[in-house]
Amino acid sequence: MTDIFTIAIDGPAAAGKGTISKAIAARFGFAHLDTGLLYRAVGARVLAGADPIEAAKSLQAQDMERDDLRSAEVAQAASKVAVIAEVRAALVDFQRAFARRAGGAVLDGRDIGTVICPNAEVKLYVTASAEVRAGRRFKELTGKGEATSLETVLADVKARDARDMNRAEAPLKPAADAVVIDTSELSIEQALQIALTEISALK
């Protein structure tokens, strides 16, 4: 494997891309970036009263270490700021520099293979049905003590999908040359094995 090797993993919320990305990074000793945290951090700052564009331009590493970035409220705020072209532009350079760092990198998000790293050595698109993803997210949220309902979570998932897939700037979709992995009926281990097989073929 060359010193610079980029793996781009895209997909909607709760499809399993984060878990798969972390496992792949650990397996190969690559650096990992959950690009969604960048948008969540911006969203959290906006909820606190900041201007979205200024929040993106002045984002600091410590902003991504907040305890509330995985909350449903911040997730919705992240999806809303992500449709702003100036916000996305402010975060592009950071992501591209990370992707081409020495030693290899795994980035997961919603426009990595299509916009951020169109020349990535490996592109995966991890997806699952809205109902399956809502079930996973509901279990995750209630496990943290958040009071919500499956119906509310499903509505949030569908609303976020609609925003992400229909936005004018960098809509969520598989890259033309991405390998699509549908995890609806797969365990994490099975999905990870498919991903590793694809990566190994291109090493």
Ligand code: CDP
Second form
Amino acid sequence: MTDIFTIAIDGPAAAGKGTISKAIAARFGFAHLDTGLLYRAVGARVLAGADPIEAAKSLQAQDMERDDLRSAEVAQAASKVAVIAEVRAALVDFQRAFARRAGGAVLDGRDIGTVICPNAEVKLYVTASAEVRAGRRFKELTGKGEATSLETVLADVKARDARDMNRAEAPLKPAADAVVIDTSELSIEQALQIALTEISALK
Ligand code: CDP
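Can you return the structure of this protein in the form predicted together with the ligand rather than the form predicted alone?
Below: every chain and molecule of the assembly, starting with the one above.
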């Protein structure tokens, strides 16, 4: 199918957006863009000494393939570069073009329904309590061999939430017309079912 159809999925760190987005994209045969990876790639380049605005303007596909992008250190660096208006501006065109590609697209991030794709056909806001999200991220990080504690991960999640929600530029919040899914007490399968029901109602 060649239809243009955009599904915007926003929410705070480790709420389950990535898993739900990938499953939805697979279900409908849509392309998927994890926009957090763009900010993580810029953050990783800044940790290596680059200027954040220059890094955002010159981002290459290979920057998204580094295998350290999922680390806690890069996550914090990403949320620091993400407050810079010029960094965000440099990434807008790529995200909008991706969203309107033929065949449908799922984008997950923080500002997809509010800023990048305010006219997206479907907008979901996936959230959960900070404690539940920290527990999930702790499992994920230690599963990959990163040495950390639950307390450290919870503090990191809360610091990133505060930075993402309180920044002047594109703060994290649900779009006025987003469907909010709280996954605190849901399994991934249950959360996905709710998301699919919402999408089917709008498709
Ligand atoms: O995977 P997780 O939910 O922990 O984070 P992510 O989606 O990879 O995003 C990393 C950081 O990038 C976030 O904490 C935000 O500061 C920033 N970000 C953003 O500002 N806007 C987006 N559309 C996506 C990510």
